[in-house]
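Below you'll find only one chain, the form predicted alone, shown as structure tokens.
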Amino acid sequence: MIVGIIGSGGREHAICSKIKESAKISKIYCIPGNAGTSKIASNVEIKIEDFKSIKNFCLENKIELLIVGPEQPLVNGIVDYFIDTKIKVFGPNKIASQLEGSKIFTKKICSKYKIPTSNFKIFENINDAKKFLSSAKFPLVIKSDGLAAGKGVYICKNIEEGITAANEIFGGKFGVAENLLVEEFLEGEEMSYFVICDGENYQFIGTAQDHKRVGEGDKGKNTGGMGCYSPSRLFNSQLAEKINSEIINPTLSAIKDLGTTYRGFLYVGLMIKDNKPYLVEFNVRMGDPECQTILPLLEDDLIEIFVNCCLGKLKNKIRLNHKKSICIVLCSKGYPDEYKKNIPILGLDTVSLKEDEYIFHAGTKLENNEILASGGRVLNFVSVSENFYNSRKDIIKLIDKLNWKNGFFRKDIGYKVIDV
């Protein structure tokens, strides 16, 4: 089978590596890919928003399955764009992708279908928002309605922070904002829960806990994710039943009521309190770095899962092993603010990996046979073992051996499940 993968991050490198294991694969193209994918697939320099060029390339190169990694092409309707071809596209269509594309769309579904989530209010202009905030009880969560690369969420402790958030959102920091969402602050602990849906059935494919803050102890600015561990310490079968019955099932019913179906990954971002799940957000793709953390635990053929999903035949439970997985993200100094680009990463080929150790490229590119750091989150180091302590210890050894002077990382990833 000839397969295409859209995206250039650690998630796409992890997917590429996993499907490469399948005997069914004859060729993989990554659009545009990164320095890591270039070692195991053919990178194709096409921008992910250029649907026409992507489609022409897929037709010319007889691609049979197109896997869409990031959210933006899905929200913009790439699945619908391929509807007149025989190419299978893994991911939800434009209507279903509004679960991530519009937080207000999701909140309205929650309200109509009685899905447990925080109370919320929607504001269409800055004056109404400020008026509400002037007499509101804090803390509050203020969100941009649309996509914001994981950064359009403000946890506001007082009115001054609330006004700043509202001004930045309506001021266009995350693009043109017609609406703003204000939510009550939920107490509890976060958990990410992942399923794959085929339009009728869905199967569980793991849990994870992401560390979003740039600083140790989960302090500092929000990022795209500094590291992650899987499985979540909160996960249990009783909780899974509640998530399925109270959140996933009614959401998929809501999508059906809109006259369509949901196919692809569904990332359920949750707040757990007293073993009760509350929906924080949906993502319509695999998380990053959660994907890099979960896929090494997968015991089934990922390409079979993708194809069965596209065909509406996802009937078998997905098998995950019972080991522990941790991912630590090596970032460019300065991230998530300003950082230097095109900095060489020397010595990657001297870092020898044991079985169950992985390095996935995120913000890298290959230029004149040299690997350069091209993004804020540069490399993902993953280790799978019998316990989280060993996984983290082994990763830190690998990063120390690389000794990239222009990078930094959090040494405390997984601190809630590691006592030392």
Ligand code: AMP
Second form
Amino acid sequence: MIVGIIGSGGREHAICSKIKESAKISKIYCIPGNAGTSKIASNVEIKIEDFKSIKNFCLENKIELLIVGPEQPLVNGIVDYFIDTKIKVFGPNKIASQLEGSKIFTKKICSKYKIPTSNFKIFENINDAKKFLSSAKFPLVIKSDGLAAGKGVYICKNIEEGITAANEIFGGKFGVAENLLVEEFLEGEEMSYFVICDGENYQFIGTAQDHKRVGEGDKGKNTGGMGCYSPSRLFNSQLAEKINSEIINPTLSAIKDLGTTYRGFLYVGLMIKDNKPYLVEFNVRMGDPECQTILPLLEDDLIEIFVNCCLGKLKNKIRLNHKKSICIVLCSKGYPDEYKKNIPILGLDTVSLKEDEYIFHAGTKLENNEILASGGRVLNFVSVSENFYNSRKDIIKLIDKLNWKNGFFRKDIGYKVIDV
Ligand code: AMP
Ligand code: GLY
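For comparison with the form predicted alone, produce the structure of the form predicted together with this ligand.
Starting with the chain above, the whole complex follows.
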């Protein structure tokens, strides 16, 4: 089978590596990919928003399955754009992708279908928002409606922070804002829960917990993710049952009531309190770096899963082994603020990996046979073992061996599941 993958992050390198293991694969194209994918697939220099060129390339190169990694092309309707072709496109369509594309869309579904989530209010102008905030109890969470690359969420401790958030959102910091969402602050511990849906049925494909803050002890600015571990310590079958019946089933019914179905990964971002799940957000794709920790645990053929999903035949439970997986992200110094670009990463070939150890590239590119860091999050080091302590210890050894002077990473990833 000839397969295309859209995206250029660690998630897409992990997907590429996993499907490469399948006997069914004859060729993989990554659009645009990174230095890591270029070693195991063919990178294609097309922008991910250029649907026309992607479609032409897929048709010319006889791509049979196109896997969409990031949210933006899904929210922009790439799946719908391919509807007149025979190419299977893995991911939800434009309507279903609103679950990530519009937080207000999701909140309205939560209200209508009684899905547990924080109480909320929607404001259509700054004056009404300010009036509400002036007598509100804090902390509160203020969010822009649309995609904001993880940045449109403000946890506000007091009215001043609330007003700043409202001004920034209505001021257009995340694009033209017609409305704003104010949410009650949820106490508890977060867990990310992943399923894969075929339009009718869905199967569980793991849990993880990520560390979004740049600094150790979860301090400092928010990032795209500094590392994560899988499975989450909060997971148990009773909780899974509640997540399925109280959150996922009604959401999939809501999408059906809109006259369509959900197909693809569904990332359920949850706050767990007293073993009860509350929905924080949906994402219509795999998490990054959660994907990099979960796929190494997968015991089934990922290509078979994707194809069955596209055919509406995802019948079997997905098998994951019971090991403990950690991913640590090596970032460019300065990230998430300004950082230097095009810095060579020397000696990557000399870092030898044991079984169950992986390096997935994120912001890298290959130029004149040299690997350069082109993004803030550069390399994902993953180790799978019998316990989280060993996984993290082994990763840190690998990062120390590489000794990339322009990089930094958090040494405390997984501290909630590692005592020392
Ligand atoms: P979101 O993009 O909606 O997932 O929000 C990003 C992060 O903000 C989440 O991962 C949570 O850590 C935090 N967050 C969002 N909404 C809430 C809430 N209602 N209560 C507490 N924390 C929240
Ligand atoms: N790691 C968080 C996300 O993928 O949205």
